[in-house]
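Take a look at this single chain in structure tokens; it is the form predicted alone.
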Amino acid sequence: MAGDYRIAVLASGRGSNLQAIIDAIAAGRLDARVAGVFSDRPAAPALRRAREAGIPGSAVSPKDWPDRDSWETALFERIAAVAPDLVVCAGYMRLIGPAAVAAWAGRMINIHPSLLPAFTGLHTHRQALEAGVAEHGCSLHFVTTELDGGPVISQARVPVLPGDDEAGLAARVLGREHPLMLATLRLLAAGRIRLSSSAVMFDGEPLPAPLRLDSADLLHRPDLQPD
């Protein structure tokens, strides 16, 4: 049975992270429920995934509103109506305005396909390859008004291999996004992670560095890792 921790998911695209959340809840690996799925694109496959899982889905298209502020107000009014404990931006491709960020401070997270603060914005895999880095990965962070600049909660790393192209690297990172999302959501749902005015708190203590994913089921504090 799904738990009482309520998640709203914002997605613009295919919804693979959403599907990972749905599957984990169904399998009893995440004690939460998806209260609603929301998108800026009526044709987003994420909404189809929501319908197939019996989850309420809603699209609020910017073109149906006279300006950005009125559109985003309408979107977040629908989100608020399902009373989520957490808003998860999972492949949501728009910046979120200051009013919504302020209203949901500490209750909205985003997954980004890079090891932040490196490679913010779009085309992160291309950026990583052009920079010649040895490691790439993904990050889960609290949402602020700064693009991909909010406090980082957790990260998962992958090696950049000789001969990698964007597609191959992207697929390898995506394979880590799903377990990173689920492991972090388990900690959030359990109340072990929260955002204070100055830091990400983990079990009541400031987190000195992002949690690191070492397996599909467990996040470890980086300062406790063996060399």
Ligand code: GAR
The other form holds:
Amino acid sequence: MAGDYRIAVLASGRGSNLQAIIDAIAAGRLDARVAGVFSDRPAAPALRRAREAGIPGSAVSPKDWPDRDSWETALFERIAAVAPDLVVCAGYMRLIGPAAVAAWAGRMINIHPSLLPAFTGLHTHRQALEAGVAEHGCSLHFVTTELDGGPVISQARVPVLPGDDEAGLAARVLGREHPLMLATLRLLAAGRIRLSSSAVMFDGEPLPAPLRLDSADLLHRPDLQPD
Ligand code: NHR
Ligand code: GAR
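Same protein, the form predicted in complex with glycinamide ribonucleotide this time rather than the form predicted alone?
Below is the entire complex, every chain and molecule, led by the chain shown above.
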């Protein structure tokens, strides 16, 4: 039955990844529904995008709560109330604490703008330019307590070109984030990707290397490519 797979999106800002998900579902390119959008920032454009799409949106601001734990508990209670199959962190900018990580283990993913394990944390495009790498990109990984350290599901690569600045490189990466997100969500919604104790399982086998997005919409196993 169409749209049974329920996705909750956590976003702090712009929400272009959220928009890509909303648009793909509306166009019949992803068999799922966005059950709710959640933010730590009431002014996040992601919440406006949710509203415009008729999706329930909810802001839980840390400053309205006495401490970090009570705030995060309230946020994840709201998320749990929409009964998601998957929580997608898409530009969510706060570290998620161990209780929420444990409660959603194997059911929470994050998109990160680097080829993990390279360049964790913030300002990844600046980090890539300063390191002088020839390739950069984005990764989707399961969220664990280790920041940007959870098992990587899939990646897309872009070249770093002469004359690139942070904004230009970020835009090139973002152009691959959206198809990577959609292709990966399709596999998750179809039940083809799971997290075992610590390995990513793909079609029942441990994934030896992240899936790779090599064309507009196709994920490949790099270990099975000629390359
Ligand atoms: N939480 C856990 N437990 N594990 C991860 O891998 C997470 C996570 C929460 C968010 C996204 C991440 C990224 O992809 C992410 C991954 C925020 C910071 C950060 O330092 C770093 C990485 C990421 C998200 N945040 C500051 C903090 O003190 C606040 C920064 C700010 O408010 O501007 O939480 O890059
Ligand atoms: C994306 O580039 C995402 O990879 C990055 O923030 C941007 C959000 O864009 N995530 C992080 O840096 C996580 N710390 P969006 O709000 O338009 O989807």
